[in-house]
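What follows is a single chain, given as structure tokens, in the form predicted on its own.
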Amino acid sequence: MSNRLEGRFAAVTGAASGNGRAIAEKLLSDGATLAAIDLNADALAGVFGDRPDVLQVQADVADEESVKAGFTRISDAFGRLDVLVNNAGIVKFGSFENLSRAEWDQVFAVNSTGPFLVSREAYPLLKAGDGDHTRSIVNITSVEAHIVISSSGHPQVHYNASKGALLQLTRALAVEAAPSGIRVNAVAPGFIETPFTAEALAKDEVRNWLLERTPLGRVGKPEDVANGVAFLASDEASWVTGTTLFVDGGWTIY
């Protein structure tokens, strides 16, 4: 347990499961007070119970009014933010020739537009943050924002494109936010054991294929992602902005 985020206020989207839950728990263990945001209010309650250091916020990151209402609650409760983690995302699979406009729009709404809406509503609270410390936005992208691995048997042009858009949002916002003392970075996970990947990783041929291409020889854990986020959120990364931290076991070396 660390106290490097003692006295800080943080918000994490998609906080009720997978990487988001691990990130939320890591920031809490580092001393932050947390706004845990998720579409599933019951899941939030199941994870965080009645913890006094957690504000549970039910919100749909793809819905503008829902995001605004959620951040009104956060503003009323905290008055400021020091850390925002845009983690909520969805994965869809399907060949390009059979890809519907509705599915394309859904993936972009959550993975790209969602972080835009959340960051825009959080921005005034981040600007009002603790001036003695750097403030930070961390976007969870993917190795698939940088490389295309659809040839592995799970075509997902829309997912790749949506995470690529989030990467460019990260870089562009880092420039605009810098004069306000707000750093903007990304964590790009490789293959992590989460509910999203459970079905694929349960297949021996898929798991073996991944392990053969991962220099560190194992599948990632949500805690690996959370540790990277905690570093970027802290003053230890006070001169780091506009960049991506790969948490992929070396996947992108090749």
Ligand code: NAP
The other form holds:
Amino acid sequence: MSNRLEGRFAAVTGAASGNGRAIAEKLLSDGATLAAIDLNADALAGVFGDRPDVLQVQADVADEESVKAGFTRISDAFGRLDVLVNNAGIVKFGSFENLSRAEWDQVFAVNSTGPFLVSREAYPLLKAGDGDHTRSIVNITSVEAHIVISSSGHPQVHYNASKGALLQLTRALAVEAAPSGIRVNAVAPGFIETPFTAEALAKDEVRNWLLERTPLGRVGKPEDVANGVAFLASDEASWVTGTTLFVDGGWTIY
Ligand code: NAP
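Okay, that is the form predicted on its own; can I get the form predicted together with the named molecule now?
Whole complex next, starting from this chain.
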């Protein structure tokens, strides 16, 4: 806990579960006022209750009108933003030769187009942010934007490609947004224990396969991801843009 985001306004997508929930809680504990965005209004209410420092925003990041409506509420409530975290994402498995156009589109709609739509609506609010502090976007990519984990036995070219697109969105926008004082970075998690991975991690053979390939010898926690995000969102990272922080226990170097 610190006060390094005291007086800052932040928005986190997919804030009702897993990594997004931990990121939201970390930014709040660092002093931010937060817009918690998620598909599921009941889940948001269940997590954040009636906290006065949280604006609960039901929105589908893949739906342009829904994102616009959500950001109208955020603009009315905050007037500006200092931090945006594009965390909402979905994972799907399936072999390439059986992959349908609909499955491909669904994964891209949430994982790649979603961060584009959300960032575009957030952009004027970030530009209006506090000029005394750095403002930033943090995109949650994945180690699978960089590597393909074939030994998992779960092919997912659509997921790999969608996270690769988000990685390059991060880097290209970092260049374009820099003159406005907005930094854009990514956190690439390895395997993190969340509802997203619960089914796979419940199997002993999967957990053992994972632990054997992770130099730091444990599965990641959502708080590990949140700590990386909080650093990139803070002024401690004021000369850091266009980069990726791997939070993976060493997976990608092994
Ligand atoms: P999670 O527990 O399934 O949480 C994702 C949250 O995003 C859920 O609350 C979900 O709502 C919400 N969401 C899904 N689609 C949305 C949409 N279209 N609009 C708004 N909200 C939406 O997943 P997680 O493990 O925390 O993953 C979060 C991010 O981390 C994802 O981008 C994922 O790719 C990335 N990541 C995770 C891991 C891992 O091992 N867990 C590893 C690498 C990267 P519903 O529950 O209502 O669908």
